[in-house]
Every structure is written in structure tokens, then in C-alpha cells.
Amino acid sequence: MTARVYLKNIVKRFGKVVAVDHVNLEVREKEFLVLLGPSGCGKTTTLRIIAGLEFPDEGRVYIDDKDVTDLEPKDRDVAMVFQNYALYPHLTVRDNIAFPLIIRRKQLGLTREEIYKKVLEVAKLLRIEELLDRKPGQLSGGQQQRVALARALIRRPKVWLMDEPLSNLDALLRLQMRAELKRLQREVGITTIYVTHDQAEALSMADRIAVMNKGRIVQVGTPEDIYLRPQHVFVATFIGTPPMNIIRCITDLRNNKLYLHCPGIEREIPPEVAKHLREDMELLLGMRPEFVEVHKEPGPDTIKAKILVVEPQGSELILNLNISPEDREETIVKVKTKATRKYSPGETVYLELDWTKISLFDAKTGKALA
């Protein structure tokens, strides 16, 4: 069982502050939505709204086009999986990831004996099942990270929720379990929603991601889409490692053509922007590190740039360069490059920007423009 999931301009308020700002939202069947976003943007918030832990003051919750704002969690076919695993320390691995189904065993009709049935093949599928009869307290993270999922899972809810479940685990085990979970997902092909404040979880993990700033969602895309095509200059500054240079522009109109006028950088506007600008309209030009060719000769199309401080990432290189005249203030960009030449401190080289990954936006809404 799976379900489409719906939420209609909810709003949650904790005394004056707006912790959830008019979301609306659709998850579809099957999908894998990521809630993206910094620590109080209101991401968790929200998806304890859609689990029936806190209700909203406005707005509706919808799953499977049934209203069920006013249900209590149980009420809900839905599972959670906390940040925190909330493992029962005094039970078995078995009796843990059987407790949804002991605690409504009549309800269900089901006997020990099939109830422990659903734990071994549960437990096969995330590949625990030599550990069903130790502790919580005799496993490591990622082992007790697996029971919570398999608790979650036992009684195929219609959708699963998610709060940071690998935020406890080490870094290399993390990469590890990002895989472990969309392939449990896709296998068990049930509608999911994860939260993360991690961009490389959700960029990796996601069919689409919703990213929420300051209680809003300020873009809902496929990865690529937020990566590529963001909608808000928040979007680009959060997401990337490093994230997106940002530089302060102006149009400037000469011989009835319109330019953009950036430290160290002047260039045509094309006609089909344009239309969508004026003149003396201040823009922030976005460009991502990795889309920036490094020369050591002037080309045609150049910018200069004076390298000050070179950043060596294994077989990468990133590059802290100034792009402004010498008697400017400096606008530092930074720029990542293979690390098959050297590079020093002090030197100039010349920047070849990719023109058709440049995104612009208006500098006083934050806005991409079309």
C-alpha cells in the first residue's frame, strides 16, 4: 500500500514564531521526497504535521485524498523513523521490529507465529536477521539504525517518514546507508518522506526535493532541477560544495543593447533576457565552481583573476580567486579544478565562464529571472 500525500497552506505557529509558513505540498505514489533545508527552517516540523505529532493551526493534511488533519497518529497508516532510532532497550532486536503488530495483534488478526513470520523476512530484507535475538545495547549505530527501519516497515505502512535517520552514524557508514535506503525503497516501492538538513543525502537520495527556508518551501524540483536551475539565490547559496559564487551586477544600456556589468566582467546581454530587464536594474550573476575553466593565457572571452588561496582536495584543486581590477575592492570567487597542474598563491590566471550554466537574479527579491 502506498499513498499520494497533500498538504494545503499549513501553517504552525509556537507562541510569535511562524514555524511553518503557508506550505503547500504534493507527494506523489512511490516517491521519494526529500525536505531540504537549514536547522529551524521548519522541515521537521512539517513532517511531524503529516504524522499526527503536532497539528496545524491552518490547513489541511490529505493522504490519499482523505482529510486527516484531526487524526491521531495511529489513525494515520503512516511510520516514522526518529533521529534518535527510540529503540525499547529492554526488548530483543525481534521484539522491537514486532512490536507494531504485538500492540495491534486482535485489530490485525494475526498470531505470534505470523507475526514473527513478517520479523524474519522483514529483517532478511535489511540483512539483519542474525541479530534478532541481542539488545539494542549490543548493537552498533547502523545495526540499531536497521532495526528502526525494519519497525517501521513491518506493517507496510502507506507512507514512511523519516527525520534525519543517518544523522548519527559515522561518515563512511552514511554513504553506505544512503544506498541501503534508496534501494529498500525502491524495492519495497513505498511513498517516502525523508528530512535532512545533509545536501549531499538529499542530491544522492532523491526523486525530488522540496528546499525550505524560514518556514516556507522556496523550490520543489528533481535534484538536477535544484542544482542547475535554482529558483531563488537561497536555493543556490545552500546547495554545492562549494555552493554557488555569487556576484553583485548592474545593467548598463549602450547603442540600444543591454550588458551586465559585474567586477571584472562585461558582457552582451542576449536579446531573449533582456526583454525581461531594464536598465540600471541590479542582478546577481550565479556561477558554480565546477562550471569555470582555468587558463594561464588570456582567450577571447576571458576574465582575469589573481589566485589567493589554493585549497587541495585529493584529486581536485579549489581555487580562492580575486576577479576585480587591482584598484577595486576584491570580489572573491571560488573555483574547483583537477588538480593535473599547479597553482600558487599570487599568480594570475584567466577564467572561461560556461555561459549557458550562468543564472541570474534580481538582487532585491532573490528571484531567478526567466
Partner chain sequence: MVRRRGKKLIKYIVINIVVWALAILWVLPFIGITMVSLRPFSEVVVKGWWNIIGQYTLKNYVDAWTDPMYSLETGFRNSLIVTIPSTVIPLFIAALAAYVFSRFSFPLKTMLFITLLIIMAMPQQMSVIPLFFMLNKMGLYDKLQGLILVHSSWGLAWITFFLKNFFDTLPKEIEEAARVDGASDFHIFFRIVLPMSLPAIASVAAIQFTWVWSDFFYALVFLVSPQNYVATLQVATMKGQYHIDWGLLSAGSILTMSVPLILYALLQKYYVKGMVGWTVKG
The other form holds:
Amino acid sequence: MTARVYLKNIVKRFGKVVAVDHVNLEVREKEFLVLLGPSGCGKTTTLRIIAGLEFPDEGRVYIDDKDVTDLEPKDRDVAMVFQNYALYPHLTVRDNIAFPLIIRRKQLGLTREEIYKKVLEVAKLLRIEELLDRKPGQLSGGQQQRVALARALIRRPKVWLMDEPLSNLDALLRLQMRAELKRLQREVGITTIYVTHDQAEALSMADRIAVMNKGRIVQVGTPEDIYLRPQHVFVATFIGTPPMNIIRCITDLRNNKLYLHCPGIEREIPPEVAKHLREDMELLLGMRPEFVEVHKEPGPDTIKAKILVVEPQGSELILNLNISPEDREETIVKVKTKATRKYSPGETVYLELDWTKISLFDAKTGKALA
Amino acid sequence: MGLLARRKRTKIILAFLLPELALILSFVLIPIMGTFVISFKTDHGYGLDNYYGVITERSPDKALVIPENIVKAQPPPWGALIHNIVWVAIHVPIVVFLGLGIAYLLHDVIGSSIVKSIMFLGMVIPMVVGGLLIRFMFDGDLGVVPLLFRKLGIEALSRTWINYPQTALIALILGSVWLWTGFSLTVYAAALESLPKSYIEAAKVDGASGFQIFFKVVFPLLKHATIVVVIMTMLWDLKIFDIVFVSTLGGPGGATNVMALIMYTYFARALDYGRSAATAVILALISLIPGIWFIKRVMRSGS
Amino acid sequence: MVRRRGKKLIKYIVINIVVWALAILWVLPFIGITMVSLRPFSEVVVKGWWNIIGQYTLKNYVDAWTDPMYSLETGFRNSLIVTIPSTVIPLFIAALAAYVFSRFSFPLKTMLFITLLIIMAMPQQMSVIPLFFMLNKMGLYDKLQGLILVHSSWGLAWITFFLKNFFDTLPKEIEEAARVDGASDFHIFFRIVLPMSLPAIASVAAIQFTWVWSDFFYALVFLVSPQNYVATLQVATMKGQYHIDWGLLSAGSILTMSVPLILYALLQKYYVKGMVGWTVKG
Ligand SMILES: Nc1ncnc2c1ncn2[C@@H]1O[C@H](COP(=O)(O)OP(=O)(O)OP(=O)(O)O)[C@@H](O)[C@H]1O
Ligand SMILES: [Mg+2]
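For the form predicted together with the partner chain instead of the form predicted on its own, what are the coordinates?
The next block holds the full complex; its first chain is the one shown before.
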């Protein structure tokens, strides 16, 4: 039933725009893969190529090792939730949800009663059973979205494709639906490709995340990988609230040792990293706001910083700090800390970095240094 | 796209398109071509004889321009082509301003939807009936218009307008205003409805008067609607036939002849297919002036 | 403040009077012929039709309906025989074509589309002479079938244009959803696209019906035997060249226009959308 999806070197252009740029992606059997990226990066287009709604200019699409590049959507056995719902306006919610089964009624050997029973089940799951007799025009955005989801969930295809299926729900319902959806996917084990630009959603639901930018896939990995070991500065800055701090640094050769030289920071680069580097190279130092400790007093390996702004965030605080030793220049980092004590702008504090959780990127290519 | 999918698409396109193409080719395009061919046919092969004949024809019941015995400042007949042009010249501006004016005022009118429905009636009824109603409106015994002038003591306008060359053409043109204003009103009313209120409000805040708002803000914003009304009205005026046929048959003395009627006269009375076709071609070419304007607009907004 | 309000009120009253005066002027001919059709002509001529006191009779209607010379009964039957198929056939055929124009690209598409637009601007006069010979050859001259064929073919261009514009406004994701759900192209067209297009189809049907019912020129050219006359031809012949029997003519006019008028009363919204839509949308 369930399947592996493999995209091989896919390119899709719309006129001059390269919507999908040499994408290679393998989605494993039963996997919940999230396509994450900013608006316009090609997520929907990628999904449509898998569905067969768009034909790639280059590359092949495989479902279960079968080349489906030239197959029509209906011969691919996929179900899709559309970003703008695409509900049939002339059919009731019940018939909208039933549609994919009614189309295949003969193949599946189902009676109308059986189909409507299934409709009721999915409707209950998505809490829309009292809407079944309405037309889509009489529903709110969130309700329409759940109907669209139900229409995909009613079938057990090889692959589920979901294009931002929860984007229009209110916060609480969205949280509940994430859990429901994830549980259902686990239970039935259908390979799922899920598009979102909400990183929290991606991190909480995905088995693996594929981060896209400008038509390319920048990194594929588990949420932990993506969060802790970004392979590209784009991933580092796209994920996390606030995102990873990026500080411009250069390498410096002293006593045959390579040093990292950043505003307010001076540190030897470990030899296993240093062997890939030269002198006078521009690097980007990345540190997550939550992996920095704030001290009142200077310590052996601390960085002096001046508080510019304090943003309270519930039980936590986000401090905007200037770590540049010169007062004229500004190198701003954000730090997340418990609101256990009071900080005020103008105050000087001392930062201690967790050097095991630091990332280094080549400033030219943006790629992470091993 | 894969070969298979492409082949399937081709099949669908052909299946869906074929019936239409077949009918249009056989009963629309081939006849249009045929009319062209016939219009060039002469006794001795092909030539421009028919066109020459049609244009230089001077008898008042068939003349396109300047019938015989014309003296300066004489009432119609002036020739069918001129009548069509006069029709457009009078009808189009009246229809534009009347339709726009009423549409603009309707905002403040009680029962505005009833007014709109009444005015639209002219678009719904058969033009033949419209022609009879125009005949009725201007009838010396029964019609409202002559009666009105009788009450005003203007004897010359209190008789059956359609029977006199001085008044027949203008009666028909006014009648066509009556029939066609509903179209313009409806187009403008729809356009006004879709016009964001903020424009007018902004103009009010800027201190514009009611007239200024109308001419400086509303009218320019309705340019698209105006163009549509002008194009459609022109096309309608040029093709005008039913009204004339049923109310005056081009008379009296050719004073209300129009192109389409001349074409029919050559075809059905004179059985002169060549000249009939030549008249049709001239009419079609003139119709292409608003026609091409229309096509350009559609193609531009389509891309 | 008070003065301004007073001025506003006067303006409001004047506007209402002017517009309603125009509206009354506009219905006057309709009222006039209704009165004339219901009253003995002698009374109408002497006292004027606006005089509502006097005799009323349906004689004119009975005459117009049954008179052996120009029986509107026959005219109505013929009109319906022509109008119904001339509405359904082109609607169906053009809907198929419009869908292709809206959703697919193919060679010569732009050229074909421009051809449709040119046809829309062509006067009927441009086709009748060759059609006259063609129908003669096909044995369809002076036959209602011939008229149906001509009306159907000439309706295609505008209906295609109208429906294409409408299909363009339908989000194509809905059809894509159906494709992913497993529907075939035919299924998508007949079960998804057409039902979604019912408002547009109603507009097209109402207008095409009205136009065909109201057509005079094609009927005049392609029908000769009085027993084949459609209603518009019948009323036109009721008006004699020199003498006009206004009572009969009014009754005939009212009957003839009653069909599109009833349709308009029922489908007003679609009428207006249709007439305005296919031009304004453009
Ligand atoms: N049919 C099309 N014609 C032309 N350009 C297109 C088309 N579809 C998408 N594009 C372009 O391709 C790029 C990728 O679009 P896509 O819809 O895949 O982005 P997305 O990641 O889904 O964005 P969003 O998060 O806003 O939905 C965009 O630049 C878009 O403008
Ligand atoms: Mg998208």
C-alpha cells in the first residue's frame, strides 16, 4: 500500500523563474516528510510535480521505484490537500469528502452507504460532522480547510500530499490537529509529504524535514539535525525563534595556529576544523540564542556585552546585546534567558557560549564547515 | 510532458473542439468567404463592378451615398451609408450620457431596481416589436410624442413622424435610444457598483463639487465601461435592420434606408446577388472598425 | 446646517422626479399598446388610449392567435421548434470548446480565438447569400431545421467567448483536485465544471433563447411559406403596408414579446449578468 517517493534531479521553470532547481529527494516508506521554506521557494510546485499536476522540465519522479513522470494524477494513487482548499462548490461537504471514493466506487466495490459511513468517520476525526450538509460557500476558512483535509484522508492512497493544510486554523485547533494528523499518519502508515512554512509545525511533526530555498533543497534531515546541525547558513537563520545569531569573523594565523577573530571574540579553531581552512578567510559564526549563558561578572572565557533592548516573552527574556568591544560599532546578538533576574538596557553583562553547539559557515558559499 | 499524456491531451482537445470547428467552418466561415467571392463576381469573371455599381447607385431606395436630385440642406434621403453614420453620431453620445447619468443618479432614487428593470425591457423584447412600438410612439393618432407637440402647439411635429422624410430618420434614432439605453444603463450601473467608494469619498474630502466628482473622477474611472458601451452601440447601429424594416421599410422615399436594408433589397427584391454581397462586404468592413477595437481590448486584457 | 440639509433634500427630490419621469416615459409605449390591444379601436382613437374608462375586450388577442392569415399559434409553435434546439445545441458544443480554450494551449489557439471575435463583430448580412444557396442545396431552405442550423452555428462564437471568460474565473485547483481524486477529463468536465458553471449557463441560455426568439432577419431570408413563419415574421406581416390595425398589431406584439419578457421576469439576474458580463468582462 504505502510507498517510497523519489525525485531525481527535478527542474521546473515558469518562463524565466526556476521554481524548482535540480531537486533530489528521497522520501522513505511510511515517512512523514515536511517540506519547509519561505514563501515562493517552490514547495507547492514540488508537491504538484509529485501529484502529476505539473510536468517537470527535467528529471524523473518515482513512486515505489516505478517511474511515474508521465502518468496522469489519477494513475499515481496519491491524495492531495490544496493550499486554497479547492472544494467543489456545487457539492455538499458530505459529497465533497465522498468524491474520491465515489469516483472509484466500482473499483473499490463500495456501496454509497459504506462510503457515507466512512465520510462520517473522517468528519468526526476532523470535528466537522455537523457541517456535512452544508455547501463549501457557507463555511469559514478553517472549516473549509478541514473539509479539504477530510477529502484526502478518506482514501488510503500510496502517498498523502498536503499543502499547508492547517494554515488557516486558529492556534488551539491547529495544535490539536497537528497531533491528530500525526497520530493518524502513524496509525495508517501512509507516506506523507507535508508542506509548511511554519517551522514550529515542521519541527513538531516531521520525521525528516527538507528545507527549501529559491527552488533548491538546502538540507534534509531530522528536526534535531536541522536545528542543531544546520548545513547552510540559510537553514540556521530560517529556523528558531529568534533564529541563530550569525557573526562575521575572519581567520587569523598565529604561532602556526588558526584563530577565529570576531568582534569581541577571539578563539583558537580546533585542529580537525582548521585543516579545511586557510588564513584570512571570512567565516560566519552561528550560535543559537538559547545556548548562551548570561553572567553578571566576567569569567575565564566570557564575552563582554552591553544590553540594548530587553524583550519579555512570558517566562523567558530575549536580550538584544552589542558584543562589539568598540562602542561605535554594533554587532548585535540575541540571547534567550530565563526571566529569573532583572536586566536593564545599558547594563553590561558577560556571555558564555556553549562551544560544542556552535556552527561555522563559509561566508562565501554559506555552507557549513565540517 | 510525457508523450502519453500529450497524446491524450491532444485527443481531448480535438474531441472537445471538433463539433464547434465543423459547424463554424461550414455555416459561418465558408458563407463569409462566399459572400466575398460573390461580391467580386461579374458577368465577365471577377472585378469591382458590383462595388462600383453599389456606390454610384443614385436611386433613393438603393443609394448608399447622395441619391439623385440632392440639393443643399435638404432633408433625407442622404443615402443609406450616411444614415448609418448619422445614426451612430446621434445615438452613441445620447446613449452614453443618458445611461451613465441615470446610473449615477440611481444611487439616490427610490425603487432604483424597478427603474433599471423598466429601462432594460428594450433589450429583452424582439427588435421587430421594438420597431412597431416606435411606430406607435410616433403615430399621429395614438403616439405620445406627436400628442405632446400638439399640446405645445407645434403642428409640424404633431403628425405621424415616420411618414415624413423630415422626421422619419430622427424618429427611428430616438426610438433606438429608447430601446438601447437599458444596455448602457446596465453596464454603467454594474461598473459603478464595482467602483470602490473610497475614490468618490477622497474627492469629496478634497473639496470637489458634485459635477467635478462626476466629470473628473467617476467618468474617467468608468473608461472601460464607456468603451464597451460605445463599441457595442456602434456595432448595433451599423447592423440595424429590424426596426427600419418593420416601421418604415426604408421610406418615405428612402429617407430611412440603412446599409442592412439595402443589402436585403438587392438580395430579395432585385435578386442582384453580386451587389447584395458587395453591400454586405462594405457593411462588414465598416463594422470591423469597432470590431477590431473590441478584439484589441479583449486580447490585451486576456494576456 | 439646516440650510444645507434643506438643499440636499431638494436635490434628492429633484433627482427622484427626473429619473422617475424618464422611467414612466420609458414604459409608456408598453402601457399604450396594452390599452390599445384591450380596447375597441374606435374608442381608443376618439378618446385616446390613456382614457381608462370604457369597454375592454380580448377580441384582439383571440384574433391574433387564431386568424388563418397570420395565426400566431402557428408562429409560436414554429418559434419554439426553432428556439429550443438553437439554444441547447450551441450551448453544449460551445461549452466543450470554451473549456478547451480556457484550460489548454494548442497550436493556432490565438488565431482561432481571434476568428471567434471577428465572427462576433460580423453582421448577419455577411452570411445569408451563400447560406441561402447552401440550404437550398441541402433541401433545408424554407425549413425550420435550416434555421436551427444557422442559428446554432452563429450562436457558437459568442457563447464560446462568454463561457471561456467564465471558465477563466473558476479556480483551476478544483479541477486539479478532481484529477488527483481520480476523475477522468470527461468526468471533470461534466460533473465538476458544468455544475459549477450553472449560473453562466443560465445566462447564456436566457440570452441565446431571447436572441433566437427575437431574430427576424434570418427568418425573413430563409422562410417563405406562411405555415413556417416564426412569431416575429407573423407580427411583421400583421402590419399592412398602408393600413395598420393597431388593435390586432398591439395584441400580436404583446404576445410575441411575452415569451422573452416572462423569461426575463424569471431569470432577471442571469440576463443582466449575461448581457453585461460578456461585454464588460472582455
Ligand atoms: N503557474 C505558474 N506560472 C508562473 N510562475 C509560477 C507558477 N506557479 C508558481 N510560479 C512561481 O514559482 C515560484 C514557486 O512557487 P510555489 O507556488 O511553488 O511557491 P511556494 O513555496 O508554494 O510558496 P507559498 O509558501 O507562498 O505557497 C514562485 O516564484 C512563483 O511565482
Ligand atoms: Mg505554496
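Numbering follows the first chain given and starts at 1. Quick caveat, the model's predicted, so the values are computed rather than measured.
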property: Pivot point of the rigid parts between the two forms (hinge, one of Val188, Cys262, Leu125, Arg155); result: Arg155
